[in-house]
Each structure stands twice: as structure tokens, then as C-alpha cells.
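Here we start with a single chain on its own, the form predicted on its own, put down as C-alpha cells.
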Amino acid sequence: MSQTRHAALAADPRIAQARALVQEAVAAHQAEVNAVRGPDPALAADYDAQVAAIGQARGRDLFFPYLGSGLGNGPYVELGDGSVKLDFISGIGAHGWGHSHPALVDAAFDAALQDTVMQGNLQQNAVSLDVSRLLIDGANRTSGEGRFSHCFLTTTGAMANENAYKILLQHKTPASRVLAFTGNFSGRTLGMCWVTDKAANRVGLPQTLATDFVPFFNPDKPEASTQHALAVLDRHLYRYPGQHALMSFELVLGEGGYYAGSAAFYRALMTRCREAGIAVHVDEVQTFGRTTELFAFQHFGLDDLIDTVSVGKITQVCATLFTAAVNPKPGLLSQTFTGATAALHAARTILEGLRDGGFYGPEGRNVQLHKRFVAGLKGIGDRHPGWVDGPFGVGAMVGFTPFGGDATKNGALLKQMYADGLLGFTAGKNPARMRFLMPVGAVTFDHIDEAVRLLEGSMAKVAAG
């Protein structure tokens, strides 16, 4: 039977003998990258001044004074100063694997035997369609009607989301205005800090998209936030009578808050707009593969209601799944790259692993992971009172309100975990919040509960002032 010449190259002993080789070094390195440690005094102080350089010439510093080493194991990441850290924000969401998974490690020897480093608008390799298979596959796996049709890669969630929109803006033209949930975090592109709720984010910036905001649901008052939301809905549909496109639904807020609405309030608001000749689009570019489904619109029932979706983070690769009735016209999407070829490599993993894990339902690996690390959130709160409100969030999103929210002594438990060895973020204002990021493809149960231990010792100090 005939092959490619690559086909033959993947298939060449020697190949074989070099993969096993490299797992088994990595294996045997990472098998030292188990435990939270302090740095090395030998490589401080080179360290540091990396650390330094790096924050000039970006013309700001690090958020985290983190430069990895390059090696890991599961939840736990080597820096370049010989620390250690337990990381429970994976990169805001994007390491949802951990690091140097072996799955991964495999991936990335695949993408070095391909034969570019880029794949894109002219060029693409095969990788690119089983990525774009499984996410419409995925998408349409509880629609019964094949509702998605298409997906376009790219590069960032927020060129995903910038796609979605720029695909909506022209469907329903001249509608050129947008509807966002207060507290929305769209992105950080010229387009798309009008649509996130954060003015200091569009600081000098000329208005691109002009965004009217809708309160987000209340859980202690289901009905009446839920009514008061189509109300100011329809205020703004009052105001600008046929001149909305599109609303933007982040189903669970990150930026936010990690504040999750109900399948009541979603389906609410998209029937409205839906009524009122407005497109809908759902961003998940933090959600996605977290909750009880795959995607987070399948966990809340709406599969029937949306015309365009956005994933990111875990994917690796993002990408704007469409529905055929939205498909635009010639030249409104292109991209000289569409993703590393490495990335589409672990993109393609990662999704199958999601399919294949056993993460989703009321009882997946998602719920077990949840379920663990909110007990252990609510014994801090137990054994020391007005430490944590909450916990919130969904599935593998966690996070609650520490100290009652006041966001100084937030900004201290940070530094502070960090100096701990635990990776964190934050999220939310008035209250302050603390959030995670489990990285489901690689944490257990004693990893959630280590971090618990360390988040619990951070929050003695920051209370002992």
C-alpha cells in the first residue's frame, strides 16, 4: 500500500527508539519536580536579574517574578531558580494539562517531525482538520441536530471572539451594537476592550464597538435579578430601537468574579434577543471543558439558542465554532497563522482526552475535583471564621471571597501564596475574590488537598499581619 514519504518517516524504527528515549529521560528528571520547594541560593541571584531583564524589555514587570525552568510534573512546575510550585491557575486556564504531561511530551515529538513550525491561511496539515472535527463534533454532541458547521481556528480567545463578532456584526448589518453581562471580559483587542467591562483597559483608545451593559444574575434572587436583566435588556432595545447585533453570554464570569448564572437566566435573555432578530454568541474561552459537559452551554441546556461560540485556553488552539445559517461571506475571515503546530498537536490530545476521560456528568472527574476542593475550602471557613465566603464557581473553575473581600488583604494573600509555593489568581472587585484553574488532565485529590494546606498557612500569615 502506498504512503507518504512522512507517513514512512513516522513509521522508521529509529523514531520509535528516539520517543521512548525522550520519555524516559523527562520521566526520569521529573520524577525530582514533586513537591513544593524553596529556590536555590547557587541560582538566585542570575534569577533575579533574568526576572529584571525580561520586565524591561517588556516596558512592565511580571505579574509573578516566574521564569519556568522548562520541566514539570503534573500540577508541579520547576522555575529557573530551582523552585518548585504547586500551580493551580495554569496560565489562567491554558495548562489545563499540567506540565510536561507524557501525552504532551508525545505531541510535541509528533509536531517536530512535521514540516513547519506554523500552520495557516494557505498552508495547513491534516492535525488542523481533526482539531476542527472534534470541537464540532463535540459541540454538536447533545444538539441532535448537528447545530454547529463550521469552525475557524486561530491563534488567541480573543481573536476567537473577535472572529464570532466580526461573523454576527456582519450577518445582521447595519445592526453595529453589542449587548455584554456587567463584569464581561472579552479580551484585550482593540475590538474587544469595549466589550470587556474594564475602562481602565481602553485607557486613550478610540471606541470601537459600542457596548450596552446587562446586570448579571443574582443566585439569592433568581426571579427578580432574572426580570430586572430583561428589563434593562429591553430598555437598551428601547434605546436603540433595531441597531443591536449581537450579545455576548460568558456563562460563568472569570475577570468577573467566577459568578455562574442559571439555565433559567440564560434561556430567559437569548429568547429576547432571539425575538428581537438579535444573534447569540457565547464566549468560552475560560469554560470550556470544565463543567459537567464539554462545553459550558451543553451544561446549561441552550444548545438550541446560539449562533456562535468561542474556545480557548485548554484548547491550545482557539477557534469560533458557527452555525451554517451565519457562514460569512469571502475575505471577513484569514489568518496568515492559525496555530503552532505544536499547539494544534496537543490541542488534538487534549480534546481527546476530554472525550475520552470520563470528565463530564453529574458524577465526572469534573464534579469528584469540584466537590473536593470546596470542602477543603469550606474547613478553612469552619475552623476559622470570616477567612472564606463561598466557595463559587463551576466544575474545575473554584474560587471564593477571602477576609470578606477586602481586596488589599486579597492582593497580600497572593504574594503570599506565591512565596508559599501556591499558584493563584484573582478575580472580581467589591468584593475581591481568590480563583483557581484546576489543571484536570494532570491533578488528584492529594494535590487539591496539599493545596488547601498551603492556601490555609498563606491565610495565618496574612491574618497575623
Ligand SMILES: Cc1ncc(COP(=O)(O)O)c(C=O)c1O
Second form
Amino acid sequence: MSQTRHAALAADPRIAQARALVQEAVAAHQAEVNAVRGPDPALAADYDAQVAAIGQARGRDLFFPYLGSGLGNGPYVELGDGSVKLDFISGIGAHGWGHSHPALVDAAFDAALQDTVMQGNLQQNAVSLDVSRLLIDGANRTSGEGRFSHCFLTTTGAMANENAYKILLQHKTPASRVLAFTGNFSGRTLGMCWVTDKAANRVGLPQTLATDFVPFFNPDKPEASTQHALAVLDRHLYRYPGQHALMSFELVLGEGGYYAGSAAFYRALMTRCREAGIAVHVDEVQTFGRTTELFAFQHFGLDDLIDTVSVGKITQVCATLFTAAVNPKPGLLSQTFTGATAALHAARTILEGLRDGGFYGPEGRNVQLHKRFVAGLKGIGDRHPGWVDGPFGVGAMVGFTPFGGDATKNGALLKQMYADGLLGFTAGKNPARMRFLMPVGAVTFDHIDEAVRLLEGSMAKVAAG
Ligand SMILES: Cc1ncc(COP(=O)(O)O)c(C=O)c1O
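Can you give me the structure for the form predicted in complex with this ligand, which would complement the form predicted on its own we have just seen?
First the chain shown before, then all remaining chains and molecules of the complex.
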């Protein structure tokens, strides 16, 4: 049987040997990255100089003084000063398989055997097809209709959103306005910063997209908040008749504070949009892979109402999925890069893992992880009244409001957690929240219990002033 020279290379026994050696060496060394610990004093001075130098190079200090050593073990990550942290923020969702996962070491090894470091739209290898198929099949799994025919790969979440907006704006031309929720985050490009509901992110920038904001769901007043959102939407449509091309739905507000709407709320708004000829875009850059279904739109049962959906972060490469009806004219979408070869190989591994790993359904892994973490956070709240409001979020997106939502205390807690070896991040304001994006492919109940213990210790220090 004929085969390519590359297939022969991949099957060469020396490759199998080398792979086994690499895996063995990584496993031996990562076994020592198995508990939170402080810096090695002998490494600290050099490390501090590096952290200062990168701050200088980028023109602004790092948010955390974090420079990874390059080795980790599940949610544990070693930094360049020899310290080990428990990573419950995963690069804000990107490191969903944790650190130095053997399956991703394998994926990177496979990528090293490919001919180029980057893949592009003009020249790409078959792994791009595998990733696109996994995303399309995943998106079509629940509806059975084959609604999503197409998948366009790209490098960032913001670019996946840009591509969706371009598709839908072209489809609905000359309509040029867009709609989004109050508290929405869509990314930081010149376009997306106008849909992101945060003025600081666009100071001094020219307006590129006219966005009208719709108030979000209030779980304490489900019916009234739905009616209010519909009324505000109607007002925008009345004020700018025929001028809205799309509404972007972030189904669990991420940067906005881990607020989730309800299926009925989303269905009502999406239906109203569709009736008004407005396309529906779902931004799953943060939610993908983390709810009770692969896509959050499946979690909320909205399959039949969507035109485009963007994914990112845990997927390693980002993508826009879209229906045949909105497939754009030639020339609208392209880019030099679709992604790094290693990122595409890792994407394939992670998407297969999410598909086959028992993550979904009412008793799936994401729900189990959620329940364990939420029980731990509630335990802190029971032991210390006033420390924990919530928890909030869906599946493997978990957040809570520390100390009544005081932003100063929340910031102090984040820094204390970092010093104590636990990585999380803030979300929202008024109230200010703490959020966690567990590495779903690598985390165990023991890790969650350890995170809760560390958190309680950090909170005690902040509470003591
Ligand atoms: C919901 C959402 N959309 C878009 C983005 C932008 O993604 P990226 O930072 O990869 O451009 C983010 C990133 O945090 C996000 O959370």
C-alpha cells in the first residue's frame, strides 16, 4: 500500500522510541511538581530581574509576577523561581488540560514532526480538517439538523468574533448597528472594544461599531427582567429601524462577573431578534467546553436560533462556526495564520477528550467538579458569615463574591491567593467577584479541596487586615 514519506516517518520505530523517552523524562521530572511551594531563594534574584525586564519590554508590569519554568503537573505549575502554584485560572480558560499533560506532550511531539511551525489559510496540513470536523460535529450533535455547515479557524477569540461580525454584517448589509448585553466582553480589537461594555478598553479610540446594550437577566426577577430586556431591545429597534445586523449573546458573562441567564430569557430575546430580521451570534470563547454540554447554546437548548458561534481559549485555536445561509462572499475571510501547528494538534486532542471524556450531561464531569467546588465555597461561607456570596457560574466556570463585593478587598484577596499559591482572577464590578476556570482535563476532587483550603487561608489573612 502506498503511503507518504511523512506517514513513513511517523511510523519509524525511532520516533516511537524518542516519544517514549520524552514522555518518561517529563513524567519523572513533573512528579516533583506535586504540591504548592514557595520560591527557591537561589533562583529568586534572577527571576525578579526577568520579571522586571519583561515589564520593561512590554511597557507595563505583568499583572502577576508570573513567568513559568515550562514544567507543570495537572493544575500545578512551576514558575521560574522554583515556586509551585495551584492553577485554578488556566490562563483565563486556555490551559484546560492543565500543565505538561501527557496527551499534550504527545500532541506537541506530533507537531514537531510536521514541516512547519505555523499553519495558514494558503497552506495547511490535514490537522486543520480534523479540528474543523470535531467542532462542526460537536455543534451539530444535539440538534440533529446539521445546522452548522462551516468552520473558519483563526488565532484569537477576538478574531473569531470579528469574523462572525463580518459574516453577519455582510449578510445583513446595509444594517450596521449591533446589540449586546450590558456587561458583555467580546475582545480587544478595534471592532470588539466597542461591543465590550467597558469604557476603559477604548479610551482614545475612534468608534468602529455602533452598539446598543440590552440589560442582562436578573435571577431574582426572572419574568420582570426578561420583559425589561425585551422592552429595551424593542426601544433600540424602534429608534433605529432596520439598522441592526446582529445581536451578540455571551451566555455566561465572563469578564462581566459570571452571571448566567436562563433558557427562557435567551429564547425570548433571540426569537425577537429573528422576527426583526436580526442575526444571532453566540460568543463561546469562554464558555465552550465548560457547561453541561460542549457548547453553552446546547446547555440552554438554543440550537435552532443561532447563525454564528465563536469558540476559543480551551480550544487552543479559535474558530467561527456558521450556517450555510450566511456563508460570505469570497474575499471576506482570510488570514496568514490559522494557528500554530502544536496548537492545532493540541486542539484535536482536547476536542476528542471533551467529546469522549464523560464531561457532559446532568451527572457529567463538569457538573461533578462544579458541585465539589461550590460545596467547598459554601463551607467557607458557613464557617465565616459575610465572606462568601454565591457561588455563581455554570459547570467549570465558578465564581463568588468575597467580602460583600468590596473591590479593594477583592484585589487584596487576589494578591494574597497568589502569594499563598492559588491562581484565580477577578470578574465584574459592583459587586467585585473572584472567578476560577479549573483545568477540566486535569483537575481532581483533591485539587479542588486543596484550592478551597488555600482560599480560606488567604481570606483569613485579608479579613485580619
Ligand atoms: C467571551 C469572550 N469573548 C472574546 C474574548 C477574546 O478572546 P481573545 O482574548 O482570545 O481575543 C474573551 C477573552 O477573554 C472572552 O472571554
